[in-house]
Structure formats: structure tokens, C-alpha cells
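In C-alpha cells, one chain follows: the form predicted alone.
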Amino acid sequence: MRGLIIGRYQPFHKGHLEVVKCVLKEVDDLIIGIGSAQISHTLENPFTAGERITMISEALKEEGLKCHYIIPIPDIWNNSLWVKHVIALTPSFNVVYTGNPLARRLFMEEGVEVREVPMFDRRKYSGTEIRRRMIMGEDWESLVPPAVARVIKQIKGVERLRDITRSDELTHLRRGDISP
């Protein structure tokens, strides 16, 4: 049986790793879909699809886990076509694992079996929290697999996030969205 999990993985963290481990107990093959693959260099999506593929593959290799496919999936901004889009970009699969209510609904409406994934300390293991910690200079490395921390350091990901934050703050100041 082949399963699919989709996430943005901005960045891939220990919660994601635990989900992969759980799913691998149920399937023979696993497809990891990288959502919003076309977006990078923003506060919400700072890493490129290639960087996320590297993070995931290095973390899985370090754990001795085998994932057969890591597929970038760009957004199409049309929910009624999204599942067909995912199916067109990936090898065939039997079951989708997701904690996202919209993704669950869309796959179910297309007749795809959907299983919910367990969440692992969601407040702590959250891309949003990890990116916040990177920007604020707080500990973030303990929340990601060591291989992911190495990739982020190699690409100067923390510096990228801090630069993006500065440019976003200036944009908001220029528009009058926030006060100085």
C-alpha cells in the first residue's frame, strides 16, 4: 500500500518526523508532497522546494527511514481541482494522511481514503513557532532533526528570515499598517 502526506515543511521539524514514522508503520511506500512548492523567501514560506526536499531527505536518511518519493506540489488556488492536480503530480496512492480539515474534505469528496495523522505537541512543533524562534534568536534547533538544522545553517536560513522580516516591516511601515 502507498500513502501520501502533504505539508509545507517550513521547516521540516520533529513533529513531521514523528508523523512520517507513524505512517511508515502502515504503508509500504510513502510519498511526501511538498505543498506551496512554488513559494519561497516569505515569512510564511522562507525555504525553496529544493531546500525542503534536502531537509526531508537528509533527516530521513539520518533516521534510517526510507521514503520512496518527495514531490514538490505547487498551489493552483482552485479547491475543486486541487486533488486532481495532486494526483497528476504524484505516483498513485491508496490513502492520504492529513490533519488539515480542508485537505481531508477535498480528498474524501474525490473518493480517496483519508486517515488523520497524530499531532505531536503542536504548539511546540510548529513551523510558525520555529520561524518565530529563528527570527527572535531563541532556541529553534532542538525542535528540528539535526540534519535539518545543518541544512538551514548551510543555506543561511536564519539570516534569510531576519532579512525578510526587516523588508516586511518596512513595507508595512510604508503602507501605514503598523506604527514604528
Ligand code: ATP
Given for the second form:
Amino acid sequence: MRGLIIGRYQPFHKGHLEVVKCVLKEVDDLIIGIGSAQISHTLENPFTAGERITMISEALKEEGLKCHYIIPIPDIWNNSLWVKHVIALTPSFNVVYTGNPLARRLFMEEGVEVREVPMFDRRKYSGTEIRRRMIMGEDWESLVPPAVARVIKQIKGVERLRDITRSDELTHLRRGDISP
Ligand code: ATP
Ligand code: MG
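Coords for the form predicted in complex with this ligand, given the form predicted alone:
Starting with the chain above, the whole complex follows.
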């Protein structure tokens, strides 16, 4: 039996890792779909699909876990076609595991079996919280697997995120605010 999980993984954190461990108890084969794969270098999506693949594969290797497919899934901005889009990009799967109500509804409407996974300390283990801590200079490393922290440091991910924050502030200024 093959299962699918989908997230943006910006970045892949310990909550995601717990989901993978749970799902691997129920399926022989796992597909990890990387959503919004075309987006990078934004506050919500700082990392490229390639960087996210590296983070996930290194984290799974570190834990001795097997995942045969990590597949980038670009957005199509059309909810009614989204499941067909996912199916077209992935090997066939029997069940989807998601905590996201919209994803759950879309898969169910296409007749795909959906199973729930429990949330692991959602207050801490959340991409939004991790990116906030990176920007504020607070501890983020304890919220991600050590391999993910290594990849983020290697690609200077925190510096990138802070740079993006700065350039976002500049875009809010009017032209006359910036003197030559
Ligand atoms: P962001 O805050 O950037 O949206 P996120 O932590 O919600 O990040 P996503 O990349 O959006 O993570 O991945 C979404 C998937 O991961 C969903 O199916 C969601 O239910 C699951 N997920 C996220 N955090 C946890 C957690 N702490 N425990 C269990 N599942 C989680
Ligand atoms: Mg989310």
C-alpha cells in the first residue's frame, strides 16, 4: 500500500517528521509531495523545491526512514482540478494523510481515501513559527531535525529570510522615501 502526504515544508520540521513516522507504520511505500514547488525567496516560502527535497531526504536518512518519492507539486490555482494535477505528477497511491481541511475535502470529492494524522505540538512545530523565530533571532534549531538545521545553515537560509524581510519593508516605501 502506498500513502501520500503533502505540505510546503518551509521548512520540514519535527511535526512533519512525526507524521512520516506515523504513516510509515501503516503503509509500505510513502510519497512526499512538495506543494507550492515553484515558489521560493518569499517570507512564506523562502526555500526552493530543490532545497526542500535536500532537507527532507537528509532528515529521513538521518532517522533511517525510507521514502521512495519526493515530488515537487507546483500550484495550479484551481481547487477543482488540483487532485487530478497531483495524481498526474505522482506514482499511484491508495491513501492520503492530511490535517488540512481543504485538501481533505478535495481528495474526498475525487473518491480518494483520506486519513487524519494527529497534530504534534502544533504551537511549536509550525513552519510559520519557525520562520518567525529565524527572523527574530530566536531558537529555531530545536524545532527541526538536525539534518534540516545543517542544510539551512549550509544555504544561509536565515540570512536569506532576513534579507527578504528587509526588501519587503522597502517595497512599502514610496519612491520619494529613498534618497539617492
Ligand atoms: P506553515 O506554517 O508554513 O503553513 P506548516 O507547519 O503548517 O507550515 P506545511 O508545510 O503547511 O506545514 O505542511 C502542512 C501539512 O503538515 C499538513 O497536512 C499539516 O496538517 C501537517 N503538519 C504541520 N505541522 C504539523 C504538526 N505539528 N503535527 C502534525 N502535522 C503537521
Ligand atoms: Mg500550513
